[in-house]
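One chain comes next, on its own, written as structure tokens: the form predicted on its own.
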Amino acid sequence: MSRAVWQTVLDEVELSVSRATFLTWFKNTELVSLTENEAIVAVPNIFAKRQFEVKFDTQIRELFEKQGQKPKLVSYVVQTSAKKPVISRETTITKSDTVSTTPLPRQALGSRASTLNPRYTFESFIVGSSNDLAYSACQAVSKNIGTKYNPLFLYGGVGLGKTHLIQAVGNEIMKGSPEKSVLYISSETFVNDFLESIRFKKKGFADKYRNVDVLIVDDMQFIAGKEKTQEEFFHTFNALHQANKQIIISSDKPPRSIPTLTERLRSRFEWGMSIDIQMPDFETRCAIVEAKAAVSDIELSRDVIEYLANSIKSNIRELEGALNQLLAYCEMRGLEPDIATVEGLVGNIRYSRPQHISPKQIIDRTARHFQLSSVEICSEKRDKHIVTPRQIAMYLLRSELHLSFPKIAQELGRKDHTTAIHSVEKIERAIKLDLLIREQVAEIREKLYA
């Protein structure tokens, strides 16, 4: 009974929130018990518990009532298990083994899989609007080896979670199919192995890379310019692909933007699915800070979490580094990580990023990116080459500064704020479906924080 009730609640929630919100907070929850007096909902961690108590409680109660259930109290309890994992995002945490589910069986960790880091799992990856498409594609690949999205090519800036995700695929495959051979390498390792096989006439190079079920190559951009190595990888790629073996690649750029990459390799990288991972939005950054603090058994106040999330916006590693320094500083001095402490400390570790971005800066930067003037973007002109940049500017004002729709309309010289709502929603949809729009938004964001 309770399971059916909760499934109906989840179905309703999925229709009313974004996919990223559903995956992050609702997917791995369970209704433990339901009586007239109390409903007990199991959530995977302390920061999810707080989100439900503060943000989702009213919605949950309304959905219970919609089904004729009116418990006097709704309680949220933390319950982590291998069957109910935590949906998280990249948190390169020293203690992150505590976040993961049951460890990989020893027999699964053969010589082919030993290069995988066992703490890079889907369960320890925080899903947000910036990476939910990549996350879903990686999960699909782990369940359909060699038949769906082959090759899978993930690209994005430094510290956004590419390595975590591609290794999570390997770990998930090894957990479910320990007989599969999975090899994770960096492109630098491939280059070095190839050069050694030539220099020392070593045998077995081709067998090592072509007799695997899954080949995962990180930082593919470093293979650019190395003609002989690219030729060898071309043959390796063909051998694996023709045998329906899975190929997963990461890079800091999409295939067409990697300089001195041979055309035949570029075309093969584009055979499957190419997905970019963008800079995380504010909500995702907050979730990352909470997840990291929770692993250290520390509960941060909301103002501290938001201060950190607002201070460092473009690199998860920098964000985690700032939090690590805060926690270490407070531990050494016996202090609480309150807002005064974080303001004093983080001010010195902002990595030279701007402390504040104004609406004018966003509009000006967007205009320059499209070779327009700010006056044109704020004008009444409806030309297509102006409308799309204007909509992107509105989207960035919303995602980066969290301005209200009336304020966004005002900044762009609009009287009706429904135009801003329509523009933001349109770009949100386009980011998921249109590679060019995703890249344009990502480039503008990068320049804002450069």
Contents of the next structure:
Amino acid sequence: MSRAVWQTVLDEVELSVSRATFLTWFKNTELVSLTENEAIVAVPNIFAKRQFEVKFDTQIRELFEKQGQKPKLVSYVVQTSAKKPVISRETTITKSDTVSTTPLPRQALGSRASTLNPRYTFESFIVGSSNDLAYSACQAVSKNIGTKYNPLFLYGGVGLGKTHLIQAVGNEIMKGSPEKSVLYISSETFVNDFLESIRFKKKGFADKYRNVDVLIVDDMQFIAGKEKTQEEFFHTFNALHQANKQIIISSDKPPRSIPTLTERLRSRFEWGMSIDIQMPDFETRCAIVEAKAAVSDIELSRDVIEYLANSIKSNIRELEGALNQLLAYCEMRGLEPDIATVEGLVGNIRYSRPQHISPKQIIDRTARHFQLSSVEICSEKRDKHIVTPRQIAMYLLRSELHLSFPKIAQELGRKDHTTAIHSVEKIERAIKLDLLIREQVAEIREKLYA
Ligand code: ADP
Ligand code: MG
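Since the structure above is the form predicted on its own, I would like to see how the form predicted in complex with ligand ADP looks, so please show that one next.
Every component of the complex follows; first up is the chain already shown.
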């Protein structure tokens, strides 16, 4: 019973905090008992205990209450190993633990809304000279849907905030005009959907993309070289544009530099506004580190912030990753994130960043985690105990190395990349809903960088 209650708490918390915060603090927590008098939550260390007492207590109480649970006291106890915590008081499971508690139904998210990550908002985006134009254009679009810049074309290198910004437009529109339908997809999804609609003669493809008020297509570069899909997108584009529907596109390069983009599509993309996001300057990097630490309620000293900002210059995702590793490291060892710690660690972080991990290592690690061999993972076998690990390996190849889907398929000895797309999407969803999968993925990832 308490398991279901806690799982519902975790699900809701996950929707409201950053992924880093969630993994850092909520992983390895457990509701060990729940009575009318007291709820006892086990947390992994003293640092987490303090965070829960100071920061998360109110939210957790509220989430208990939403489920009809009103313990007078909520205590947090440290549970160091997998063993049950030592609780000094006698705890008895009483009535309220056995009365029926129906967990709240999972928030009914429409499929459209759910493709947007609620964390990607304008508020959580730090503006600096490298991205202020892009930021203003995105804000303008969210206030003048379909009329100001159409299409809005945002381009720039990896990890610089394109996805964050274009999703922020979607989230802002959903907030201000909930009646509008916003569809966010990666261009790979478009390609895949289109191919499927042909292969299986599925109907409804055109409608799905043409009956929206806002179409956001991320990573348009993946459409390069796919002529039939480009033609289809051209028609979609025209239909939407003529109806004054908003189109937002991101890509790693400006339209003129995407190889094998058909001329007519290129000229359409240049109709509206094209804006780049550049590499963030030092000030912006510092502000980002500071803001992200603040989300975890941690105040870093100036020298630590500057050290991090100086170490990772060209990719905000990596900067975030380094900060998270620092916070997790300090948390595990009960250290303060001071300059000595960061100096000792950042070298390691840099040497263990994704570019130093090979696809083979990911496959081996995942196999080993599930007591399988890499040969089994790469085999054709469809047994359930192999399929899920295989999907997790695909997911990690994507999340850690950003490999393309065809490349992922190839690493796993497969020809068809649609399986890779489905596997990655499946694990992405599972991570949100299934605590076990979430933990397994986090553990493998941790070992990869250990
Ligand atoms: P891209 O799509 O350009 O590869 P993302 O939008 O995925 O990059 O950004 C990578 C990570 O960096 C995300 O977690 C995002 O929230 C964060 N990020 C990027 N730019 C900023 C910014 N200016 N302020 C706050 N977070 C940012
Ligand atoms: Mg992106």
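By rigid core we mean the largest C-alpha set that fits within 1.5 Å across both forms. Residue numbers count along the first chain shown, from 1. None of the values given here were measured: they were computed from a predicted structure.
Relative to the superposed core, D364 shifts its CA atom by 2 Å or more between these two forms. Once the rigid core is overlaid between these two forms, K72 counts among the residues whose Cα shifts by 2 Å or more.
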